[in-house]
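First, one chain by itself: the form predicted on its own, in structure tokens.
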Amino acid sequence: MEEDEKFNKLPGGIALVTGASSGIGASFARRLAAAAAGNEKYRGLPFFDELWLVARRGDRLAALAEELQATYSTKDDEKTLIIRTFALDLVAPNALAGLADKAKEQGKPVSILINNAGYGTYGPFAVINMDRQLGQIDLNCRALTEACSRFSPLLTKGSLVINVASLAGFAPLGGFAVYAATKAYVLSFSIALAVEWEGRGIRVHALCPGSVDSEFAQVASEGVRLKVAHGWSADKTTAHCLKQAGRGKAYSIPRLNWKLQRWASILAGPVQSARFANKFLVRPYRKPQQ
């Protein structure tokens, strides 16, 4: 509690978004910058005056930071949002340790931590490259868990943590096995952490979207599928998430049809859900060369 009281007395705060170079992560960055400028309002959103954007692609981050500064900064220094970019591979040794050290050096609490970085792989488990499968576990699970641990001392009463899970986290999915398993971990971990950190006054929220219009499908299929059909807007997804997180909800599923799919998977049970996905929800993937 002494650490929490110390940070409560300090001015400002840091909002940190991983996987911020595109898709949901970039949309979160835009929403937060708009909120800092007073252009958008979300109940319960903690104050911050620095926005930290983290991803592997430094050029994308720089372009996004320039866009946000041009759109939301003002000539009044007190209202100018400080935006910092960090081109990092979060599974590289000491990447998160170094980032946490930089945050501590600022002498400000981490007001908002959004763990969005992650990816998936389409295709049968035995066919898809093993390194890509294991990489999902490293980024989707280990790096997210490490981020929560390393930034925990910098979180204070009122801080908000958002972990991006998935609708896939509610049921096993044949042909999408490792990804669904990693997101089941994120969902379970986030809800447990939400309960544990209630006493610290820290809110933890798991975002569980279905198909979103982003680069996810292109990465998951290794370029075979450019985007999912009828993918929902990343901006609508993040706006809904921030509203639900601000209300203290432990998790959110932004669309009605996604909520219906979740209940259908519960009624069907895990085995039938996996079988249904394996037979009827076949996703295109790059087949290995013989």
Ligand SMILES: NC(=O)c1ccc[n+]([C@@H]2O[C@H](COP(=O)([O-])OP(=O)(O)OC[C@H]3O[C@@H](n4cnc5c(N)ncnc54)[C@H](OP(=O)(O)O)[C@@H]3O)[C@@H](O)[C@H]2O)c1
The other form holds:
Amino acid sequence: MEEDEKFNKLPGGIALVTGASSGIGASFARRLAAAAAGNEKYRGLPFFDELWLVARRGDRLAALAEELQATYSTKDDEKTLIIRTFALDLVAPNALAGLADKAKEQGKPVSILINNAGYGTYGPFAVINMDRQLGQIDLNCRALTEACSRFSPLLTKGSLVINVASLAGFAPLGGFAVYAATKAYVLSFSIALAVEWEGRGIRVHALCPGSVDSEFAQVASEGVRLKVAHGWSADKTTAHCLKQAGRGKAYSIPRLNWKLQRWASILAGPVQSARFANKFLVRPYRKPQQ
Ligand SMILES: NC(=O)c1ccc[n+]([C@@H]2O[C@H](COP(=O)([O-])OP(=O)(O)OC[C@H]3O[C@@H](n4cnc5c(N)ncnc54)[C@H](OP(=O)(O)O)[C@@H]3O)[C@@H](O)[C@H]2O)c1
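Return one more block: the form predicted together with this ligand, after the form predicted on its own shown previously.
Full complex below, order starting with the chain above.
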């Protein structure tokens, strides 16, 4: 059976993207809106008629929703994608429970869940503010896990879950220690969930990109570095991911260069990988006031 036939049977559904106010999340939102309008095609992408965009900066989400609506709305109301925005801090108590309740009220399945919101912190572990480091665990790991749990009852045969991990998830990295550990968690959790949910006909995919142009570096360095070094296009990253996820792959590494880096870290082993990053991949960070 063709992938599209297998997975496009949902009667209607919600596609939800967290961290949609910038970077990779905003790009996922654009790709999905284009796919819903028939302008882009991804084999095996489940049908959805609502796009939910989540992040803290509601103004950014509203501007993106307006852009997408202006680009893709048709005169045919039945075909026009409904776009809703939710200005939410995903680590706030009850944020995800409330969002899942809202989805339940729609009486539709969640066709696509993209857990993309996340951030990193550059710099030595003992020097970087502890709350920012722990916040990564709360958002990158805890909120992502909670989202999978809260939305699980709304996922159905054919649904697709994409968890944004990172190339950093394949090896420990000195100078980026907590972030790499959170992404190792996301990668491990996602692949295990992909296997557990196979029987439910739900696909789970971990996206593992290297450096991508976004606001990531600005946040990770607290404004000291504006862009990641050698960043790749967020649009190419998300297009590749949707293709691989639609085919049922459990994880993807979108570029050859990144695949080679992964193999190099396997050959070097975890200790040498961490040492190499600590010595040669030093990322700029804001030094605390003396
Ligand atoms: N860029 C890279 O090189 C790279 C490489 C590998 C993996 N990744 C991963 O890709 C994902 C997206 O990052 P990005 O590169 O696109 O960075 P980005 O441009 O900084 O985007 C991060 C997104 O997460 C949202 N977010 C942060 N904290 C949040 C919170 N507490 N509640 C809700 N939303 C929150 C941000 O929105 P608000 O600030 O509006 O809340 C923003 O939309 C992350 O998981 C990151 O770890 C990035």
